[in-house]
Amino acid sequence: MKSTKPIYVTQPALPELADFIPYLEQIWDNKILTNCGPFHQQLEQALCDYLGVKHISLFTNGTLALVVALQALRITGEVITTPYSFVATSHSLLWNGIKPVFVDIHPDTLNLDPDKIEAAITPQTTAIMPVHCYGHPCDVERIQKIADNYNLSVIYDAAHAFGVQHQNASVLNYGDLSVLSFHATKVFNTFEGGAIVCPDAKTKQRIDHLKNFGFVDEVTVVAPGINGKMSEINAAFGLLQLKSIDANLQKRQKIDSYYRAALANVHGIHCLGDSGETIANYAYFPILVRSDYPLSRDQLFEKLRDNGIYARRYFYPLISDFPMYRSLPSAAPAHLPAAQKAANEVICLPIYPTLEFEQQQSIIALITGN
């Protein structure tokens, strides 16, 4: 049955417009629109409290936050990273004049495979940039052990990992820095936005300087900074979003559970496993379409599209397949078999708090043929 209303992979959880008006009125009365105003400061503290982190610096988007995180740690040379991510991960390296070195992913988690990291380390390697793919934590302990052995920094692209906990603590506390995205498609959003989570006040101060042109005061500039500050309107929207985040996560969990139960016995459809001791955020629902399913991945993708279900092959193609990367030795497909396989099998199904039960049933029926 063809849907009369398009269903997308994700839709932003929007509060009632009437609830946002008082924030806008306060911004209007304050006459402060940006430059780390009161809502900006309130959201930083509120996020620290909610996420269980010590320091957080807000940004206008997650990509600029990645760029500045590398600047803040003075990363140069080569950085080991994953080919299975959104392009902002490796683009942030190129913007800093850093050479990405791609390492394959683990086929069960689709995260950077710790077993492959050491072989990619050279004298020019200065850091590792893993991604908590779909919000599932990387093997943070093993990655940190490797980093410590070789004196490398670790910057996590945690764009998908808002609210995720590992062993009863925020996964954002691992590594030297973690970078969040608050894009409209994320579990928690500020329309556009991002943040860097850092462990100490000195690092946060450097990051705050870098995101504001390097200014310390009106007449003192200490670094070649950029304009990465989040506006007051975005910060106010974040404060409002934070009020409903727990309820929205519960709705996502219910949708996730129903998908898993309905697709558990469908031959050729593989759902990524639960993350053990992790408290998840149910940011995405990827399935892998294997060879024993009656349709190819792309055929199922088109079938869903033809019926108004705008699922996404996320991530496809691999970052390493794009023109600015594919000439790198580490980008050779032969070096990345697990990533290539996942990119050719993955479809992310719609999951968001306002996804109706009947809509989810129609998606499942298209996959199961029932």
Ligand code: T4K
The other form holds:
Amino acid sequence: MKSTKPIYVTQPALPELADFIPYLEQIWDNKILTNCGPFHQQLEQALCDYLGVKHISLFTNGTLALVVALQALRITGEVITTPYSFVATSHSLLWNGIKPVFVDIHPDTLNLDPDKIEAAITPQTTAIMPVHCYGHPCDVERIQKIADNYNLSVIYDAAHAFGVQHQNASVLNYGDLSVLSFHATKVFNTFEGGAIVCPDAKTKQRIDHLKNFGFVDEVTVVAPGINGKMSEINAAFGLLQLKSIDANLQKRQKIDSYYRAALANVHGIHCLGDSGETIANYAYFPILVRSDYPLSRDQLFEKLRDNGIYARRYFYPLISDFPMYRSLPSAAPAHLPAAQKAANEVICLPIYPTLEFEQQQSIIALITGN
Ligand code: T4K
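Coords for the form predicted in complex with the named molecule, given the form predicted alone:
The complete assembly is shown below, putting the previous chain first.
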């Protein structure tokens, strides 16, 4: 069945335009457009309450938040990370003059494999930067144990993990810092945006200084900071979006369940496991196209595209295969077999609150061949 309008891997769930007008009127009235104004402050508090975390510092995007998180903890030398992520994860290391050391992922979770981390630690290693890929929590307990044993910091790239809980608490509370993305394509979006979650007020204060050029007051600059502040318009939009987040997560859950049921018995299609005890956010719906499926991964990807379904191969190519990384010893394909395999098998299917049932049915029909 050929779909009439394109179906993307994701589509932002937008509130009614009229509901945004009162927020704009307030901005127009008080003429505070940025620099941590009233909406910025309100959104930080509202997110702490909603997510169950102690402190949040809002940013213009997730990438800058990652860059600043590394600066906030004064990370240097080498950082252990995953090659199976969006390229911003390791770009944040290069922007800080840090050498990424790639460690393979676990084939079941596609997250950093804790069994492989210790072998990659050298005297230069100062931190681990794992990613909660697709919003599925990493093995946070084991990662913390390794970090404690070797006196390493842990900064989670939690760009996909908005609202995810592990053992009845926010997964964002693990590690030293967690970094969120509120990009348009994310479960919770502020057009562009991001945040650092941190456990104590002192670290939050350092992060707040760093995202505002290092200013403490009009005449005092304490660090070579950058401009990473979220504007009032983005923060206002975030406050409005928060009102519908639970309803949107429920819609995502329904879509996730329907895919799982419909694809469960399709030979050669493996749905990445749901995250068990955790409260998930259904941010992505990755399938792995194995060799016993009648089409190759790329053939299925093209078949979907030819029918107006713009699924994505997140994360192909691997970060370690990009030119600025591929000469690193840890980037050698033979060193990263699980990541290579996943990158060659994955397709992320469309999942977003406004995806219609008929649209989902047509995607499933193309995969099952019915
Ligand atoms: N760490 C991780 C693990 C990440 O995944 C990301 C970002 C980051 C860090 C960095 O966070 P940010 O600095 O971005 O806050 C997208 C997003 O741009 C990126 O935020 C995201 N990860 C990544 C996984 O996906 P593209 O290049 O695939 O996006 P694009 O423009 O092709 O959009 C995908 C589809 O979404 C489009 O086909 C249509 C739809 N779409 C997109 C936009 C921008 C819309 O419907 N409306 C829109 O406004 O990277």
